[in-house]
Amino acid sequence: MDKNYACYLCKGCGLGEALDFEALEEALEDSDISEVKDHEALCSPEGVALIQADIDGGVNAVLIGACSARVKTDEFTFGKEVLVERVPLREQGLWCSEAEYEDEEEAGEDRQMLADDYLRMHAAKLGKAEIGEPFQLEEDVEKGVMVVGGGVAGINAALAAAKAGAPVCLVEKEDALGGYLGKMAKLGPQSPPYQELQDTGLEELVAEVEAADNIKVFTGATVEKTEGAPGNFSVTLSNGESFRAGAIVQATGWNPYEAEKLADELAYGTSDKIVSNVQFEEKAKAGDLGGINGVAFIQCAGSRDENHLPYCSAVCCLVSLKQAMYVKEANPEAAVYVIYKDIRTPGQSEEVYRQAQELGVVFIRRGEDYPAISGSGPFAIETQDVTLNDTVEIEDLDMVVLATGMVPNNPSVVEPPLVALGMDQDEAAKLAEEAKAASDDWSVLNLEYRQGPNLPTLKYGYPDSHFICFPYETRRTGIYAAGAVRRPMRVTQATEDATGAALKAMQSTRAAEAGVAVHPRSGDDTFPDFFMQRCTQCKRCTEECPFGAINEDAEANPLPNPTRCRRCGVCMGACPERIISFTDYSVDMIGSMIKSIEVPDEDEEKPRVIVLACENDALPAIDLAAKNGAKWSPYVRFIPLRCLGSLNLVWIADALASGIDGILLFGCKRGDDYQCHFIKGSELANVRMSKISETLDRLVLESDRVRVEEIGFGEVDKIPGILDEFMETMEEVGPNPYKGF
């Protein structure tokens, strides 16, 4: 595009008094920006009108020196045909500049140098950026949704999508819809006053599905193959049927934890009167609860146990309360005991707990040890009573019910290791095969992805993306998880979950039609461009992409699928040849920002430190720290990255070679409880940084000059301390010897 540049500087929020605006204009002399204007308050209607008037006159590349790009977004958005680059002179300049100066003139000088650098840095980025051209599929975008799983979540997801106008294909492996809802005798109390058991409502749900013109049901079928990408999935079923889908909701539900594994702890298998909660429900459904005069429900049977299920399944307490009410309805005189660790009945479900108490159910709180079960019917149980600090014995029990937990009906995936960073390719291939063998040998969706047929999972087998910020979403764009396959939940929660997942699925098809990204960079119309002439088929981009957005051909050439892409830039950071870029984010752009920083001579004793910061967590935390009054060295410059996983090691080498004294990387939390919006950004950056020692050794520089830090959004108070400590380290190691070269 032909660019017509203009820069607008704001004097509001104290910037006018703190900075020399003539000097700011001079800082842009070597850039493409020839016109610079200032205003007392750019975000005011008058300030916005000033910019808009110039845009109407032909300006299409705007540099705004004012507040952070995270605020005033409505005021400073001028349409897709105008490039806008924001310079955070307020948050990352004025507000955070170190206050303790003996010489105010020196303080002003350092603050001015900081502002000058930021203007040059962002002007350099603006000079390299181009307006994005949204990606368009060659085929017509399919708006329909495939729902896999015909239980309560699947049925409600299909109904929600259909009511919103999307055609739906509902696939269920059994011969009839219903899932575990069809095996239930009753639901626990669902509405005020939360005291009466209720019908499941399954017949009404199925009738509603059958009456919907835009829902096509496939029972007795599984998914044999899923090809393509959002807006253009091609699905083949086991019954030979095939169709296209724009997005997918996986609602395959749950399986009960195998009670057979509790034979040693809870005598399961020694009598047909020691049953799981699922088996007891089936008995209730069949009307087979007659003759029960004494029954004990043992909670957390395998749950919250590191030897079985380490997590709580969320519904077991309520299921046992419901089943206790079954027994009391059949025989009000029956002795019913619930032996529990903790009763978990959140929200209005507390009323169900009260109702069970009023019916005469006896609750005994046990410790960590399992109760001891003896006899072959009637049974006796000996257990610790934590409340009474005593051991109690219960006798003459006709039945013992084990409240086993829920496991997702989904393959548990062991992800193969990364082949990047110099790992021997044969060894990497061997490790990848071992990881594949460790995963279950079945698949729900049978994805034709280079990264494997299954959805990546957490350690417990639940498919995820970013649990906190992006529920429903998996690591495969356009594929959403709903109901108990996503996390343990009860029927009412699964119903709500299904609606959310269905609407997200429809949103994904609309994004594919518009050629823009979904979460977390919703609306981003850029996508990675590959300069294939320099590709060495190293496979790093395909291996490291968190979302399976890149397949490979037979020669290991990357085959990008832009509608799968979430625009994190991890592929860009992975590529050693630097052949991957976005129109407004590239290795060259960030490199140019780094090179735009003026590095003072060694004798000036003004070190330069750059912080490459994740824009999702670290950057907001930095802005908030400054807003809260935190101060740090004016020798620090922040450069936002889409994700720390987009870090390319050439930036580190170029920065150090140009005289930058130190480099900090601010990323999200990694590990099992990761907070990265792009799953593995911080982890990948940390792995890449393990190789930076080679660069430092080559440059004969100290390893202390580069450091990775994890910053959560809630850890605002940590930032000044980290920066101060790093500046002290820079003082100890001394100036970068490459200054002036």
Contents of the next structure:
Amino acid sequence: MDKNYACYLCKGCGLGEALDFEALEEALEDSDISEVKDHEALCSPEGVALIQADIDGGVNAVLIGACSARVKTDEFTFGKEVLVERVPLREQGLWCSEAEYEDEEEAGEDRQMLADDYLRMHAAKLGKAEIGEPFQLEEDVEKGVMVVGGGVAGINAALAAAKAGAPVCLVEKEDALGGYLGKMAKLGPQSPPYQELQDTGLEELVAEVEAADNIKVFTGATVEKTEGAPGNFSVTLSNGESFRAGAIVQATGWNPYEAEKLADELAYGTSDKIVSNVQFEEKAKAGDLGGINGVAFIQCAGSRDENHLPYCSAVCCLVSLKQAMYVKEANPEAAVYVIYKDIRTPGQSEEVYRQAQELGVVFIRRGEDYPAISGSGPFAIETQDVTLNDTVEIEDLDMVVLATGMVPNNPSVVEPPLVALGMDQDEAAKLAEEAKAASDDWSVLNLEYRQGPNLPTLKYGYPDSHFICFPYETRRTGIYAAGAVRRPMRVTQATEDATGAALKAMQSTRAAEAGVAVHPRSGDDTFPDFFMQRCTQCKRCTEECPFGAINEDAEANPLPNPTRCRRCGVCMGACPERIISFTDYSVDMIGSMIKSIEVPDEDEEKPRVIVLACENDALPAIDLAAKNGAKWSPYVRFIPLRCLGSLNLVWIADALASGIDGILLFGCKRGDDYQCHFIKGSELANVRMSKISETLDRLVLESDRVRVEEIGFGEVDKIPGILDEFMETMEEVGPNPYKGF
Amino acid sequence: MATKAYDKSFREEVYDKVDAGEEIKLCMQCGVCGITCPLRDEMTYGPRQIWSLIRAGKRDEVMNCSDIMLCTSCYTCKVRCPRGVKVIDVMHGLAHYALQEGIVPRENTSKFGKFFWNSIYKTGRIDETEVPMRYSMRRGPIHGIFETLEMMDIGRALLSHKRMHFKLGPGIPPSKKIKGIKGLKKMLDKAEAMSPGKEA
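The structure above corresponds to the form predicted alone; please give the structure of the form predicted together with its partner chain next.
Following is the full complex, with the preceding chain placed first.
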């Protein structure tokens, strides 16, 4: 595109007094920007009108030297035809740069250099940016949603999507809809005053599905193959049917934790009167609960136990309360015991607990040890009683119920450790093989993705991508998890969950239609562009993409699927040939920003440090720290990255070669409890950095010069400390020997 | 405590026969009552464990435990209980029930209670001289004289401030009765007949 540049500098918020605007103008001398204007308050209606008038007069690339790009977004947006680049003179220049000085003149000089650098850096980026067209699928964008799983979550997801106008294909492997809801006798109390058991309501739900004219139900069928991308999935079922879907909701529910595994601890299998809670429910459904005079429910049967199911399923307590109510309803005189570790009845379900107590259910708190069950009916139980600090015995039990937890009905996928990437290839293959062996070898969706047929899972086999921040999102764009396959949950929660996931699914078809990204960069209309002529087919992008967006074509070239892409730029960081770029974000752009920093000579004793900061968490934290009045060295320059995973090692090399003394990388928390918006971005950056220290050694540079830090948005207070400490390290290490070359 | 099987008969006895006994069903063993009790250092179990013992069916431990008579009715536990259990009502109910069953969990408290009650039942009021006098004589006149002498200073101060009137001995002279004492007795008898386990 032909660019017609203009730069606008703001004198508001104290910038006017602190900076020399003539010098700023001079800083842009080497760029293409010749027109520089300033204004007392650029965000005021007059200021915005000044810019708008120039845009109307033909300007289409605007550099705004004012506040951070995170604020005043409404004021400084001028439509799709105008490139806007914001220079954070206020947050990252003025507010944070009043470190202790004796000499005011020197302070002013350092701040001026900082502002000059920022202006040059962002001008360089603006110079390379382009306005692109959003990606459009060749085919029509399909708006329909496929729901896999016809239980309570699946049915509700189908109904929610259908009500919102999307055609739905509902696939259920059993011959009838219902899932576990169909196996339940009753539901526990669901509404105030939380005292009465309720009907499951399945018949009404199924009737509603049958009455809806835009829901197609396929029972007795599983998904044989899913290929394509959001807006254009093609699905083949085991019964030979095939159809297109725009997005997918996976609501495949749960399996009970296998009680057989509790044979040693809880004598399961020694008698048909020692049953799991699911079996007890079946008995209740069959009306087979007569003649119970004594029953004990053993909570956390396998749950919260490192040897079995390490997590809490959050429903077993309520299930046992409900089942205790069944017994009390059939025989109010029955002695009902619940032997628990903790009763977990969040929210209104506390009322259900109260109701069970009112009915005379006796609760005994045990410790970590399992109770010992003896006899072959009637049974006796010996258990620790924490309150009495003693071992107690319960006799004459006609039945013992083991409250087992929920396991997601989804294959567990163990990913090979990231360090395997770029490792010794044999070793990497071995690790990948081990991971594959640890994964369950079946599939729900049978995805035709290069990274495998399954949704990647979190550590317990749940296919969520980030449980708290991004509910329903899996690591496969356009595929959303709902209900107990996402996390253990009860019927009411699954009903709500289903609606959320259905709406997310529909949202992703709309995003595919508009050619924009879904969460977390929703609305971003750029997408990675591959300069294929130079591709060496190393496949790193296809391996490292956290969302499996890149397949492989018949000639073994990477085959991007832009509607699966979330625009994190991990592929761009991975590419050793640097052929992947976005219209407003590329290896070259960030490289040019780094190169446009002016590095003073060694004898001036003004070191330069760049911070490559994740713009999701670290950058807002930096802005906030500055706003809160934190101060740090004026020798630090921040460069925002879409994700630390988009870090390309060439930037490190460029920076060190141009005389930058130190490089800090700010990313999100990594590991099992990661907070990375793109799942493994900060993990990948760390792996890449682990490989750079030998390069530094080869260049006779100290590896102290580059450091990765994890910054959460809540860790605003840590930022000045980290920067101060790094500046001290730089002082110890001394200036970069490559200065001036 | 020796290991002993859970026995539902005692908890059902408590639910049926003890005043406010059913309240303890709602206890969720959080322990706020126990830690909040100003007399916790004096108690063997504290309210929370008492409830557990009842559920476990340990009749002897509960009925013979002085805890159920130590409650001073400060009401802190009842105010703080997240489940709204009327802890004090149950405690007094248990004490009362124990006495009914011929068990005396705490000799002094039960004697004091008896003199206190008799004073109200017979005269319709608490006689501030009569009740302590009878209480101090509970182990015979010789012991009573020594115990009274120990309290001499307090007694003198109370007399000089007219907080107490002078008596030669219990019932000398007899305490004054309120007007309508017959009516009050009728009411108290009726209430006694209505208490749990005594309904016709």
